[in-house]
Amino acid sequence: MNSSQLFGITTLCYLLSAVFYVALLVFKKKKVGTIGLGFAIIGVLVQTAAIGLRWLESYQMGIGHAPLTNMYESLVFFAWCTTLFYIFMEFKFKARVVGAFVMPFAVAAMAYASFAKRINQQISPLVPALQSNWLLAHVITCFIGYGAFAVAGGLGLMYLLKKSGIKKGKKQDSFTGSLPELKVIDDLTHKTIIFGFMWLSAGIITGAVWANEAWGTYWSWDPKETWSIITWFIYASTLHARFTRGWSGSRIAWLAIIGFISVFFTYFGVNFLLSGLHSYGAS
């Protein structure tokens, strides 16, 4: 069995996990949520093995490098980071229904990586700019942050749906009644943003060091760099407003969603719509 087949199994596990989590949200059956968690865990384990196998396959081809260098591999790694962070959060905070708002992100990433015609799934030699020891540090730190921000975006959506249901007098008789209390969702969103912000900051710093090594400058206002700092400022402003002005609730929920949209464009939109020094990551 090769890594591509294992990634296919991963996609199926994540899809089943998302389905069961949504069923938990709708039918409020705890056993259904347990099954969803089980598929998420199996998916992460299989995906971990697949990433390791793809790494080994690259060495067998004589071009050994970490599987983090193109759009296909980064999408796969994003799904892995998102799911792993969610599993950790579920065990720590016991907020199982959050999976209905997070696992679809992992499914979408894996499905697009597997089926989009414009995505190159082949293991290719590294371009000169990627031949650096900073590759792992930069990509891993950024994508841990991205995974956390995906969870925060899902939590923001959950908060707005819960609040809308309460306003409409449907707290008990609609699916929003199965969601955690607003204060709980707000607190989880805040903690998740802090976690993601720390890792994104580390990612930007390691990226600057890597840029200086590869191109002779720490910052060149490349489109990817520009949108990375825009994303950083969105989350920095969110945390600043929380700490200094006491913002919470819907404001933070909307900022979590806006922040993740910025993450999406930084990671995905820039690669396909804007050309720059990071264009090698678009295939």
The other form holds:
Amino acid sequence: MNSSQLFGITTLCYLLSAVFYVALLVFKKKKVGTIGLGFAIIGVLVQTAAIGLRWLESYQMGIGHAPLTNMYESLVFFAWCTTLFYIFMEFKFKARVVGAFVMPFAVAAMAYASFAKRINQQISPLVPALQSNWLLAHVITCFIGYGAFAVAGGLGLMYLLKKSGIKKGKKQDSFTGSLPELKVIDDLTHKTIIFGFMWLSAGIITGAVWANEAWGTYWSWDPKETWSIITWFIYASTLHARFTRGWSGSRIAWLAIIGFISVFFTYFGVNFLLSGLHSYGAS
Amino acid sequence: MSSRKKNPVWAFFASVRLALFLLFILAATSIFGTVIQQNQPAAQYVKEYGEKTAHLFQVLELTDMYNSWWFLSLLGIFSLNLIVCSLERIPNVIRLVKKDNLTIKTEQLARMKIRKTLALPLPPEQSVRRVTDYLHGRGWKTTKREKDGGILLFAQRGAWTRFGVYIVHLSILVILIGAVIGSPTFARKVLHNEKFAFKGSIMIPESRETNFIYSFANGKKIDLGFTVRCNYFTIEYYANGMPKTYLSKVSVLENGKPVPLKDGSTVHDLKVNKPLTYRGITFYQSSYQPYSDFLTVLVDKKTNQKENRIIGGGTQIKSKILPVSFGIINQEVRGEAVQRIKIWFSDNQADPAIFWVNNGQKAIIKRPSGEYELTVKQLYATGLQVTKDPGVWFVYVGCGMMLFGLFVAFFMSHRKIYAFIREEAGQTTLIFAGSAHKNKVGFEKVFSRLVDEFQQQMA
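Given the form predicted alone, state the structure of the form predicted in complex with its partner chain.
To see the whole picture, the full complex is given below, headed by that same chain.
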């Protein structure tokens, strides 16, 4: 058994989990949701083992380092953070059907990592710039934030669907009827954004400290840095709009979605469309 | 809303609407600089976008937009907004924190969302003592006042956490102040002292030294006030050919003498992610330059006499201290890096020795006149980025404050507990009531645990 086989099993588990969560949305059978959660948990456990194994494999190759250093590894880690964050949320807030809006993100990340041609799955050694203790702190803080924002984006989408369902006057037994109350979704979105914002800030700060150690500049407005601050501005204004101007509901839901698009671009778009210091994240 | 009475400029800067607008504008305009490559030569923009668009970029300073007058002005207005907004609201928070909570009307307690009424088997005075001791034991220090025919106790925790959001606001200002202090532009144009803060670079060939660097801003020399020598530079590679380490062994010299550095040694291993700071100036490994010359070290094994020389490929030299000559006949190169070197070595006492040796590897040569050790290594220059940033500690302190402030603002709250004890028809009743300005659900749990445990204690 090697790590890539385990990652394959993980992808399968997440896929099944997503399918069952969507089925829960449609059929509203409690059991179906429990199966979805079960697959998500198995998936996360297998993936944890896989990440650990890949770490070990890198040591066996004599180039030991944490598996957080290229696009493949970051996608895998993104899926792991998102799923873990979601499971934690399900236990804490008991809003099971949210999984239908979150697990597809995890599946997409794993599938893209495994099947896209441009993604290199090899374990490669660390170039000098990446040989730093800040690597772990920076990547982990950023990706916990990204995971939370993915969940917030899913919640925003869910809110808008539910709301349009209500507007059309659909009955409770319709597709959107099984979603949690609008108030509950709204509250969860807000809490998730707060959590993500904290970690995004920490991610930007650890990145700045690292950049200063490596290059003597804590901020150089390279596209990745700039997009991270754009994302930060978007969530900062979302929080201010809510705290001081009482925004809630659809407007916050839209901001959660726009915020996640910005996160997506920071993470992904910058690497593929723009050039800059983060080039090692691109393949 | 006291701001309405004040002047309109103040009111303008005190509004959250402005803050939202500025956050949006900052986010939106920042995108330009990520799409348009920054700080390219002017001709590049003309080639890529055409003359007219390139001219427009120039006018709007979009080619160096994060240093443009309008972007810096936006940041300035943002700071002003942050300051005024906070000043406007802080007095209110102080009022809330300092408020005399015992003035609350006792009827109000019965209407608070989080509350519990208990009947106590003790007379009022004793009950007051029990409740006070109990709360104190749980970390709730009470104050007390007689009112409405009973005794009102009050305790609060985390009143200061209401300042959390202002800690975050202040942290942004501290970071921006640090950025200004450390800005080379500020040092040059406002302080007229470019040695106060600068960024620059220097190439130092192995065995050579420098006491100045070249500024990034204008290419002018900046005097360091001490000397830096590059003793040695090397690149290590992984088996797959990827670079593993760029290493410069550097020394700092004052008045020609090497200075002991942090670890006590006079030679520092300068690597990427392992810079060297001396007298507030930090040196970073950033590039290198291979030459076609060679660095040679010749040692007489018997007397340990040592001679360092630089010689070109295809040339020969005569040692100044030993009776030998040597030269480089040929070299094997991969890319720009020399792998092996063919050496000619003679002491005029027999046929000259001719042999291949790996770059940088010691060769032992036995001759009639004695035993010699020769190391020949391709000459490199190390490229160092050099930074003096006296503001960086402000930035770091600001970052720490921000994380602390965010945690306080999001996850901590100002919690209050009231206990009102009164005798009604011969029965002592106790009303517990509480409130929190955030995370009410969490506080409700804390509150009911507190009340439950008190009940158990009384039973």
